[in-house]
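There is one chain below, alone, in structure tokens, taken in the form predicted on its own.
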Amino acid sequence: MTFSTVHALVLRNLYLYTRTPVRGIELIFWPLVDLLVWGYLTIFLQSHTGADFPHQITFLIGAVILWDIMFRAQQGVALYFLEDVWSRNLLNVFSAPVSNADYLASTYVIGFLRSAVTSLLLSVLAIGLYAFNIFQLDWMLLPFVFNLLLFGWALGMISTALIVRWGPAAETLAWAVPFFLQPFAAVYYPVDALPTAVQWVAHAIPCSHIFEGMRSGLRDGVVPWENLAWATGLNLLYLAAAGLLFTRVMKTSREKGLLTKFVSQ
């Protein structure tokens, strides 16, 4: 991996943001329209709710943050492949002397600065419009974020070589592969509250550990040891296997030029 390479990367990104600033709309609206949803929900629930109900609903904006961090983590990695494939430049890209360690390592940070971008607004925006402070949370956040960040980037890979492997037509599974993951994910309830057949499902899945432990540290206020253990040992063995794949994958479509069929549509 070259530092360098990995720099001129992220600023070609960073430009499509300067040069059109609509684009960065998309970092907002949706994630804003997100919170406003959840968090008039909360309040709604809260003022129908008995006395020791009301502090539980929080976690739903908790949960609202934490999942866009993940979502906005896998959007960077699968995105910047897509702004690749629209303008007609992923050739030029991987013609060059660009490796897969380069491709993904700008992926990984364009992916961190978006999630750094939408989950701060939101936090301030929790702050202000509905008095819920992520931060005390205290360290024990810095955890949960890296966490969701590794399997934000996993997801952003598969979601990447299943579009190579399938083609233009599977552009859509950049958006749909966290929302098949979201039913068994417990972002907004706890796994107890699936169907015990499929519970094994979201304990296979690293983000159901951290949004567990998210409520379980608002609740309590002691640092989920367990649930981080979980997470992180998943992370890394998705990590891992997400790489293998996209680089089994590239490697398949540069012998076999199925790459042109990006620029050919």
Given for the second form:
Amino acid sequence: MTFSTVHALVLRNLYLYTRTPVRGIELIFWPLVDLLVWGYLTIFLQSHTGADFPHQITFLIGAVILWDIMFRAQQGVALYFLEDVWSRNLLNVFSAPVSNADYLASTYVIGFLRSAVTSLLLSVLAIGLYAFNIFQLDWMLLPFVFNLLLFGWALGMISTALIVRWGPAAETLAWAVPFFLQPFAAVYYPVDALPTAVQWVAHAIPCSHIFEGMRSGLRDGVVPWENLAWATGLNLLYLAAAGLLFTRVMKTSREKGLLTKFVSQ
Amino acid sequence: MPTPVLEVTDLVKEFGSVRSVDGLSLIIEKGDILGLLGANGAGKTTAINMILGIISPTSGTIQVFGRDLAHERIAILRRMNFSSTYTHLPGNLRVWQNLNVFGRIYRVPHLKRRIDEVLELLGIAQLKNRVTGDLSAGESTKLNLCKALLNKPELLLLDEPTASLDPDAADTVRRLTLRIREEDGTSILYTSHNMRDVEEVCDRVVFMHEGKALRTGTTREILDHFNEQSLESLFIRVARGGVIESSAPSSES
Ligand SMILES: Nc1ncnc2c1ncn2[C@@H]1O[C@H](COP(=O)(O)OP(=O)(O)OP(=O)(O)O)[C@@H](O)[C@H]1O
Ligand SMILES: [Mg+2]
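Now show the form predicted together with its partner chain, given that the preceding structure was the form predicted on its own.
The complete assembly is shown below, putting the previous chain first.
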């Protein structure tokens, strides 16, 4: 990996956002809609259930923010590739001295920056609108958030690999991949709420351990180390698998001329 | 004898049952301009993409600067560059931003100065702050060439560099191609459907047909061999299936 190459590739995306600020709307608009809908739903439920309102429901707002961190990271990685497809720049990039590692590293940086923008904005709004302070979870939250980023990166890499493999027609995967997993990710409800038969799917996804961990941390005030360990271990596995998949797909794309098809279709 | 800048040997590319490149061999020495000529679908772009490492060969070898492309791709690509009418620089960036990004990727020293130099060279210095997507087809072709010249490549691949240019701009590009070869000793592989390009710019021509090199030599040698008056008439004859003579000995071998 070459730092200057990664820097250049990141710069290309920063120019994109600063040159066309309207691109930034997507970073703000959907998360904001989610926050408003789930936030007011929470308030509505609270006002109709009285004093024995389950603490977990307050966490819906937190879940919205945290899911978005993951989603923006995943998209940062997947859209990065599509930007080059849309602008017909793909061959310029892949005929340049850019290694797989350079390319992936720069998509991670962009994924991180996108997550940072969205999560900061949502956190501030949540405090203002609902007095939900995600930072009350204090430092305990950080390793979980970092794990969400890792999982977002892995999913982004998998999305890109599938798009390269299946061609321009599979572009929508950039948006769809995280939502395939959402039902099993225990974002808004615990794994227990799923039918027993599919609970193992949930346990195999780092997300479920992250969200379960954060709910239990919020409830009991102690760090759920076990969840953290599972999430981290699974994430490392996913990242390694996604990296392998990406490398394999790039090799296949050279054999089948897949990248050049993006130019002609 | 010095190592050739590019040496392609028995290159084959199959996409499923289609043989796009079929046993192509060619050599470019330092400062050579070699033209790849052939009808639509002859395999020119596929050959170029293999030399860029975007497509991997089914068989055959590609040596650039005496090194094996399959093993030292990144190091080789640093000393090469490429421009095609069919790829674009990101339309939503400004001209200088695009050159800045690629200049950094190719680790161009004194990048600011070099960006001004290449813009000047192509005569589009006034476009520096323009949004790339607003450029006309010809202007954007020139910008692609700026990108391709940024790192003073030792090997330059040009896929139809004059395809969307008016006669004046095409003439500029032809003269520029000769000038950079003259000044920097750049070796160039050049595809074009414009016979004038080929006759004026290329030292030697590889005449491709259905993935094979029918004949390699100077324009004169090729015309004499096929007993034709112009490349254009030869081109049409080949494209319509009039010459099936791939077994004829090439002037090189
Ligand atoms: N990725 C691919 N998958 C399948 N077939 C391909 C692919 N790329 C090229 N081909 C086929 O290979 C052949 C050669 O194509 P190529 O683009 O190299 O021709 P060309 O000489 O550059 O033509 P043109 O003058 O039209 O640019 C064509 O028949 C084309 O359909
Ligand atoms: Mg072509």
